[in-house]
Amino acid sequence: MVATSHFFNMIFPSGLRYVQDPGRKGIEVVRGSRPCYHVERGGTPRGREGESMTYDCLVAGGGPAGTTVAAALARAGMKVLVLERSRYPRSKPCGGGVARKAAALFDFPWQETIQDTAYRVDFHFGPDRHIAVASREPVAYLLMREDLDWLLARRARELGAEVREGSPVTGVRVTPEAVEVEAEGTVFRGTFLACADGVGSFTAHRTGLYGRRRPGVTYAAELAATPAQTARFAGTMLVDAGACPGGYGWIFPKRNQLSVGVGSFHRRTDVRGALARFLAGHGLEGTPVRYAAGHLLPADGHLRRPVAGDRVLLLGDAATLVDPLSGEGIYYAVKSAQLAAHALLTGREPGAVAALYQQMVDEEIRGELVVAGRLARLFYAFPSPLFALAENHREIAVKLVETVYGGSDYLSVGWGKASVRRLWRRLAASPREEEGSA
């Protein structure tokens, strides 16, 4: 006993104490004098007033992906747990921008964390380039992604989903009957995951669903503006593709301050130098800093690669859904979080979940981002050219806010093989039009 008990203290929270139960052949697992759960042997644990620990999904990750998809479960009726490894409300340095195809997805009231509405996208090569693209639709909604993923949360336990604050999974094992999922010492029951721990994806690690993957990376800062710097920015969203290689800076207005950022697709580019010198390059060095971050950004959405396997399934940046020529992920997010509710709720055994599922990303999402991943080997091999080429011809720019941005995707606007290579074509030949212009 001494030995059984020693290996509980290591796995449970402390201020909890350890009662063997020889009646039920367990472990008594008490805060102060009150029993809280019986762990059995080989068992599972669960609650002593009857609460078991077994759930219909298990979700990892509470960002926009685990919540939508915990959300629409628990209002089908499932039994739901979400296991976020932080509190609410987190903060997420990023550009914070809801694409008008994103907020299409959104089937609740989600306005009230709107901060500003971009009806302007105003792209840049370096601050003297510029393409102005102006919209009479909204572009994107601006907002904090806090504000948002706690908006998220909060709907899906309303709609009956239990949501765990500061539990990040420890351990993950699949059997043929279940998943297990350990959280501060705690093992839960489900009969799928749904993975959506970001880009890292401990889970997809652990069930061997991540493979090869070669991340980006960006850095991210959240700037106290004076109010004449936000007026400036005011309903446009700053798009610079001269900031880095193998990817953009971004400044988008917010409220009272002003989210800023470097991405890029090469994961060894400086992009902490990088947003330095592009803030110096639109006026903004010395505005003071609220918070900084860098993280990494799923580089291979392009790349076809199994998302689902024996009752789990990744969502969002957890399988690499992201647009590998914007980096936009929240649509990405949501749409295969629904694709995987859609899945979990009419298929009836684990491999046809699975089968299911994977189906649908590949015609969904799959499809449009290779096309996206076309374009972006084009734009970000030959940045500067091709800007050029935009200057001239305004439609190129206008097509790319609408299917980054807008109502579109990447098939329906026509961002085709041969549309691409009509690109190449232009590409080629324009060189050759401003010399002979000249």
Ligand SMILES: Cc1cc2nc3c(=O)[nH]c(=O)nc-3n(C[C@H](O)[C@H](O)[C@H](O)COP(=O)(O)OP(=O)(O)OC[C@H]3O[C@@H](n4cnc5c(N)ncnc54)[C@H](O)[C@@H]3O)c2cc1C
Second form
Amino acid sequence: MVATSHFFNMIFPSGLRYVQDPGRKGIEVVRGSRPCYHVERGGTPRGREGESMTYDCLVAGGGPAGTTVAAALARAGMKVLVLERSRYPRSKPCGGGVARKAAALFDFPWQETIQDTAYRVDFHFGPDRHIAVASREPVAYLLMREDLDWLLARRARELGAEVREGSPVTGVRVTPEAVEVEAEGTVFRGTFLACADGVGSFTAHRTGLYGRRRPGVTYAAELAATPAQTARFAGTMLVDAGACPGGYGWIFPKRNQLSVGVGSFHRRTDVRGALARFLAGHGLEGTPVRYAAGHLLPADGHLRRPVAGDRVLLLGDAATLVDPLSGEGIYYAVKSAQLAAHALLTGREPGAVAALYQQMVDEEIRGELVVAGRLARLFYAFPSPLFALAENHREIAVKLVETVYGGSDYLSVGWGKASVRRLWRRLAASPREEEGSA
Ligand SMILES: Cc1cc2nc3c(=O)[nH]c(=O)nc-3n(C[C@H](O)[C@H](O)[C@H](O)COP(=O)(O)OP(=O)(O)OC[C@H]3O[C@@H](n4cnc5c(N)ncnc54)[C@H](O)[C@@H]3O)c2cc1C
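Alternate state requested, the form predicted together with this ligand (shown: the form predicted on its own):
Everything in the complex follows now, all chains and molecules, and the chain you saw is the first one.
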């Protein structure tokens, strides 16, 4: 039974009628006899099937990239809508290692999500060979992605962004005047679209910006470890370069569990089998598994490519902005979102926004990933000889920690072209072992 809201119809005389539905919380807005909005107490109007809603920026995907750009734009007064396929808190296959340089980008209290802090990295080549690098400062903060991503989404909401959960984007159309995005049968109009829908990016495909990509493969799990097992790894990130060809295995401790996984930039690697062997090698076979999943990972972050078109910007994994050496991507997701927000808030018209964002990504992110890519080719071509070299020259391991997790970029720590070339010549002259033969 629907009752008319006389109060609203009195103060908003228009083609729209405001009615109250006693069966539902809030107010229905009706045009003719057709419901077009539902307004919840304290909420914003929601479109109904067939209606189109207009925003300054639409954001596809509510991971760190999507919610960061949404928060920044909403804080500046823009009308923003995030369309997220899942519902929070949602899990995401991830080691949950937030590098110190990524943490430095968060300008709000997020520390409640931290479950452990790593002051040490144990580089392994198989269970027996290892180099430990201890740091006075935190190397990385270890957390569960469902906690971080949910916090980021709540913050975007608090700052005024509308975040719709359970809303997969199913259609995109770019016109000279606007971007139209379809989700749950509703068409939303935006002046811009930020594509932050992750590695397979449906929206990058639909806007013609996906191009050719060759993602890497990962298999990750959450282990219900005993207190003794978590204590054994506490405060340490274990990284094993012998776990599989073209990649590595990791053990990152959390409060009551261990996040473990194997990732490879070689697509054909059997990462699931490699994870079982890796866990057995580190004494974790038979530990109960809470969650396990395979996932793709952008592998060609070092290749320069368009990340912007008219009215459309690609962010984070959707733009392949992941370190091709380590697979770290949270830093680049947040960084690219901040650059996108800057471009959207300062660019005068769509072409200028796209050009500014492309330029900033090339200068502030891609240049660094090009160096990381050079190193990745070296590391994954000669994993064992390189490990042997680092056993004798520990500064190599320190440099790695500093660049992958710490506050420095690849160039400032001295991974320039010439030094990588010198290393390459030296390693090429050494006897080459079977890759990944831990
Ligand atoms: C196994 C594994 C371990 C990793 N470990 C680390 C680590 O320890 N540290 C680190 O820094 N990085 C790590 N990464 C990389 C990191 O997870 C990503 O780089 C980061 O999540 C990128 O953030 P994003 O916001 O761009 O994308 P995502 O976090 O992937 O977010 C994309 C969002 O879009 C949503 N979505 C997808 N399709 C649609 C659609 N059609 N409509 C609406 N929504 C959609 C998804 O549900 C998701 O919420 C790891 C990656 C993997 C696979």
